[in-house]
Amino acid sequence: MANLLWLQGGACSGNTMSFLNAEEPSACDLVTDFGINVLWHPSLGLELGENLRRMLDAIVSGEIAMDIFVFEGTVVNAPNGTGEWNRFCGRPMKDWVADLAKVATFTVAVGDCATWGGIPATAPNPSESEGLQFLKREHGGFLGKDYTSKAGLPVINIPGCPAHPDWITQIVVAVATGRGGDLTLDEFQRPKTFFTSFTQTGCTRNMHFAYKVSATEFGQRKGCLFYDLGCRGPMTHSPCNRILWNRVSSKTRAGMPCLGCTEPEFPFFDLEPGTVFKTQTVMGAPKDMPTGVDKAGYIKLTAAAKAASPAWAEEDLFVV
């Protein structure tokens, strides 16, 4: 049986609402199929006050074992690096973190808040807000760049704002069955299994895009979102089509573009107004390019696509 502590930083808690909306496995599965036992979850938990103090005390001198330690929300540093703003069991969050992540077998956080700070940290940043092994795309975070569990890994991120839910039991029961040591992980620590290919990767869209024919208003059934609408699946890394939404949609289908919050730099631009929603161009290029092509490439491609679109590239495809 792998014990497991969930708690929560500067959160709105959208990690916890979808982390107990699972469905491949459930959170009911991770208990009676996996043998998880849920030490505490800030949803779930029973002991309160002292009681959950005296069992947090317990954890960190070892007498409790802690296998996986998810956190989901930012580190709170403020004011001026005390901590005081995210009090928890009687002291800052941060300190209950830090000593927790030196007994954790493994740590795991959940969401863009706990992986890279997210919306929380965008400047001018007042909470001090930072991530637990990053801030934004600066390696090191609340536990610095050398901190690794006692199974020898880095932080595990799961980012989203917030994670599929499924990505977040699936990375637990790996964890849980012991094959946390077979999880492979890209520059940003995320498991490669989720985050090799892009959101793009899947879109009902994507001939759309090659023709460069453009949705011009959200919900609309045909078009590609990148061109006009601010969509950041072409450079986004996610699995957003490819493991569904409820099992049935994701943004792009439903005719929303992707903002990309499973990157360090989400929200973009700082959320400048006007940048979001809304692609950034430099002489009618757009700023950011999908992953691979650059500007040259870019314009040449998408003149060629434009004028080799079909007629049907144009109608709505999707009428019943």
The other form holds:
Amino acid sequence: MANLLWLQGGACSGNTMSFLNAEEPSACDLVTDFGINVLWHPSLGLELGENLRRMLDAIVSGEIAMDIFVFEGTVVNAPNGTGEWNRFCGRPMKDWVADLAKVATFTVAVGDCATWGGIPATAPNPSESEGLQFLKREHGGFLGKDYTSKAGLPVINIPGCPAHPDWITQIVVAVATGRGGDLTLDEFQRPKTFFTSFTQTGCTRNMHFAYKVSATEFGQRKGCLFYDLGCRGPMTHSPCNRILWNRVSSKTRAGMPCLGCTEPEFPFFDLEPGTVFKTQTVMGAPKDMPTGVDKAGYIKLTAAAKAASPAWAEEDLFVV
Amino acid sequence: MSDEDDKLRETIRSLLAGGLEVEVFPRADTHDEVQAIVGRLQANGDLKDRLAIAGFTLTPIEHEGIEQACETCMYYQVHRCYCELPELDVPVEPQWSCRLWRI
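Moving on from the form predicted alone, please list the structure of the form predicted in complex with the partner chain.
The next block holds the full complex; its first chain is the one shown before.
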């Protein structure tokens, strides 16, 4: 039996919605098949008011063991570092996070807000938000860069806006079944099993990427979304086209550019008008190249690939 | 390539060869410059105006060491010889060029 506590800070509940839609395994499977005891969750917990406060105090004191501490949303520090804008059970949420992180065997940040601050931490960051162990790309965050949970691991970051439900439940199951030590994390503490490949890996528009045929408007059945519509699939680490959403699709398969939501800089360009869904260019070349590609090589490859593109690449083609 | 495309392509060629004044420079080097030109195109439906605003030429323009020909532009459809930037949406030739070129 592994005790799990899930709390929300500055959050929209999107990751909770995602979690509750998990299928492999489902949220119910966690309890029935994998021995996870959900101590409390904002949408599932039974305790209210003083009863919840007593439970949290018991966890902090060690009276109740907490094996997995899942946090969703940012740690809100406003105003002036007090955290009073986000109170929970009689005190600032950030104080609960500080106390609970000390007694957690594993600490898991779910979603962009909990991992690196996400949209709330975008400048000017009025809520003084930060992630558990990162603020955007800067290591540290609320818990500090040296934090490790009782298991000796740093915060396990499962980013995304929201995180895919199966990323959440599969990591929770790995931890609950004693395989937490097998997790390998990348430089941003994301499980490598999910975040080594790119969103583009498995994208059904890859042939259009190869032949440099661009989608120029939403809803087109042909064309790559990277060249004009701001898709960040070639430089975003996620398995969105390997572990499909709702088992059937992904943003790019549906004609929606990847927004790069598993990367620390999300949302890119600070949401300035005209920057979302539009590939940024410098002298006619994409400002952000596919990971590992340089500008000179890109231009040569593009010219050659375009010249060699077959006619069918310019026709409508089912890519869903 | 359709007859309709051919006719319009010939019209464009005649206009440009006949001395239609076009804004070849400045090239759209930054995102803001691209947006400004695209915004002007969206407000102008007339073919001559669009050719002028986009800075069409019958030969490639070399800018900052890069030859900006239609045939290497991301909006160019190779087999139809067509520019599918929604704000332009015109038949072109591989060696033509405009300042919204992008790769």
